[in-house]
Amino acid sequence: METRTNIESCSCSVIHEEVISKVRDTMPDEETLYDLAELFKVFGDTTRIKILCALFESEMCVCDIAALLDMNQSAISHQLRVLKQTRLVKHRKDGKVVYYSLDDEHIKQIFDQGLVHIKEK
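Now that the sequence is in front of us, could you give the structure of that chain alone in the form predicted in complex with a further copy of the same chain?
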């Protein structure tokens, strides 16, 4: 017979107390979970993914990206701001031109892991 859980609101439960403790111990704190969700949210939009794909190859100015993706400059600027806030891209200014580039080596790895998942299914 299974040991009953301490989750009172659930009478069908068969999970053990040790599993409950383990989950509670390994679950990141609220702030980390929030940041993690924010990070993945950023990857959850095709426009931003396209921008990252472009920046995988080279740094680019805003209008280069806009032209390459065939989107207007405002929309790109808007999304670059999101990417900047999540520290996925960085920028340098040269006169009136702002060049954006990747700010993290893990980006491509996260991206590639995602690709592996969808390609397998």
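Okay, that's the form predicted in complex with a further copy of the same chain, but what's the structure of the form predicted alone?
The text that comes after this line covers the one chain and nothing more.
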């Protein structure tokens, strides 16, 4: 038995030019939309989400994050590099130890909004 999902579509033939014009004027430019899509892709990996959760609580070094997540340091370093490239985390050196933390408070806000959304009923 085949199950099909009905997708609502518009059957009108009138183009609402004033609506299109208004929305077009408020949309971010193409480069900004691309950057936003790239940012959201970073949130698409469970390991990176776990790292961010850990960093919400405390600044940590790679060794500590690896121990917490029961992963090797190389895998954690790779994910931290991705998070640094998208400016979600930053680092500081203290002697030979490198500590990672959230780049700014916006990251926690983005994360919290995502949690609120998925917990809605």
